[in-house]
Amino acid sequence: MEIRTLKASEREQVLDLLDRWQMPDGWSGRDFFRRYMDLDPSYRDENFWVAEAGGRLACCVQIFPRALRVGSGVVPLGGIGSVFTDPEARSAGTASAVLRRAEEAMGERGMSLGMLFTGRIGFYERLGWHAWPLANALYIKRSDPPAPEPGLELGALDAPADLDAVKALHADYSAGRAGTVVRDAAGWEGSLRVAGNPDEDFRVARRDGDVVAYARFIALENHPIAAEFGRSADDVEALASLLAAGFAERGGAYGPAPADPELEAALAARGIEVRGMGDPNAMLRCLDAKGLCAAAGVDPVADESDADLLRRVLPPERILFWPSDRF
């Protein structure tokens, strides 16, 4: 078996490995990872590790690379995502050995942190991953909301007109918050071709024909979730305004929690709920102690464990990771 980085005339092959990948809400396997190739402009084939074996590509993993804000600093994090081992080639090693050699990408490209989403938690654990629940919650409609404020006007984005107001809104709201990803153009190129799945509701509140607020709505397995929003600092209004009816249309929806009590209260006070709720698939592995400190602003600690670093630095309740950078 040799374990490689896949090649440009292999694309179909590996697209063929994780076709037989049983996918939700109607997609095939080909259809949904080709979008990570063709949409994305943040893809290299030198991130897509592969086992061969008898001339056939029996497991594929892939990185996607990202930069994520931690403590006082900004880390870059290897994503794993794209695993899939053919059936006949199960139970004999061969994810696992091809994981640890992406993590030894992830580590000699100066990634000290990696992060996946998976339902095999008890496998990853076994590999050196940690758990990682991330503090989401469901947002639960309790009446209608109220109708707009005179000024405020609720509607789509119009692309690319209001997008530089919204990536402005976006720096801003995320920038004090750990584990959101710092975008540059192709991060959010690929974030506004891929995110939807397949199709997202991107909406923003303008006052006086400012943009003020976004917000951006999702569907998972059939399951209403809130993506991603920002607001400006001054305008909490605007956005739970935004947020709510995106909620009231979809009898509420699930996402992350992004610890703004003023949001809170003012959703409260147009009938939304905001009940907490972990999201229990995340998981992070430290590739670069050493690195993940410097890059986070924090001090290494005498023979202090990976576990506890992690829980240093981004502690999970702490986390705010918008589902729009998934991978």
Ligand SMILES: CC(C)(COP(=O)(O)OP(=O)(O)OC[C@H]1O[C@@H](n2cnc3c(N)ncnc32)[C@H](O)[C@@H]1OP(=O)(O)O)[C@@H](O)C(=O)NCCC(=O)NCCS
Given for the second form:
Amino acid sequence: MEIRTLKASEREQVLDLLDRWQMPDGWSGRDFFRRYMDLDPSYRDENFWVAEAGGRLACCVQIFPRALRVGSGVVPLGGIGSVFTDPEARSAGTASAVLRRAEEAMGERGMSLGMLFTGRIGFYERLGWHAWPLANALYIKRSDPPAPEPGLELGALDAPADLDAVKALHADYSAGRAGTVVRDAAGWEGSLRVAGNPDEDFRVARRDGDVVAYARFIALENHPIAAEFGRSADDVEALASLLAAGFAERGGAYGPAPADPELEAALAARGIEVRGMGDPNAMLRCLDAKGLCAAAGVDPVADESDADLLRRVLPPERILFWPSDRF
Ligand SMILES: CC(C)(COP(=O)(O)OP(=O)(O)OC[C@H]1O[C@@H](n2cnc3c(N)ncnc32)[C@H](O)[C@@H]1OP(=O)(O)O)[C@@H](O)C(=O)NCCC(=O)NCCS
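With the form predicted alone in hand, show me what the form predicted in complex with the ligand looks like.
So here's everything in the complex, that chain up top.
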């Protein structure tokens, strides 16, 4: 069994392997995972680690590079996804070995932090990962929201015309919040192309013609998800109206809960209750404590465990990771 990165000539082969994964929402494994290959401009074969024996691919693990705001800095993060072993080759240590090799590669490339989402917490815990229930919430509709105030217009994103304003709101609203991803042009393109399932409902709020808030909604296994939102610093009412309308249409939603008491109050005034419920599928792993401290701008503490360091710089009750950056 050889563990190595994918060759360009093996792309269809790795999709054949992933096609054996039973995916929700009517996706075939091939079509679901092909999106990351064909639509995300940051896709690289070198990020796909595979186990190959006798010309057949038995297992794959994909690294999704991201830049995460932590402390006063930005930390290179390796997102882990597309973890799959051929059903006939399971329970032989293959995925564990491929993951370990991918983690080594991440460390070699300066990624001091790993993140993944899984329903198999125990499997990854045994490999050194920590369950990290991100600060999410259920947005519960208690009553119908009032009509938006005069002068505030709620509607669909007009792309590309609105995108510069949306990007500025994202940079501003997410900038002070630990766990958010810094998106460059390719990051935005990838997020806009693959965050939907298959599509997203991208709404904006305009005041006097200017985009002052935005919200992205998706559905996962029929569950409505608030995948991302943002607002200008002085217009919490616009975001609350936009979100309340979106939640009311869906009968509520699940999604990240930024520490934004003003927003919670404005949502409450519109009949939306915010009930904290951490994401049970999120996990983190510290790959290089010194590198993480340096990138995050925090001092290392002698004898601090990886879990304690992670809790210090990314407390789960405060870490905000938008599903639009998921992998
Ligand atoms: C999860 C998955 C990737 C594991 O792949 P795998 O190659 O069987 O993984 P491993 O062999 O390394 O480990 C699987 C189990 O076998 C055990 N194992 C490892 N080496 C072993 C060996 N030599 N003999 C017997 N058991 C072994 C592991 O401890 C592990 O136990 P656990 O499931 O109780 O944690 C595979 O089941 C899969 O593809 N599932 C569907 C997709 C999926 O769920 N992906 C992960 C979600 S992100």
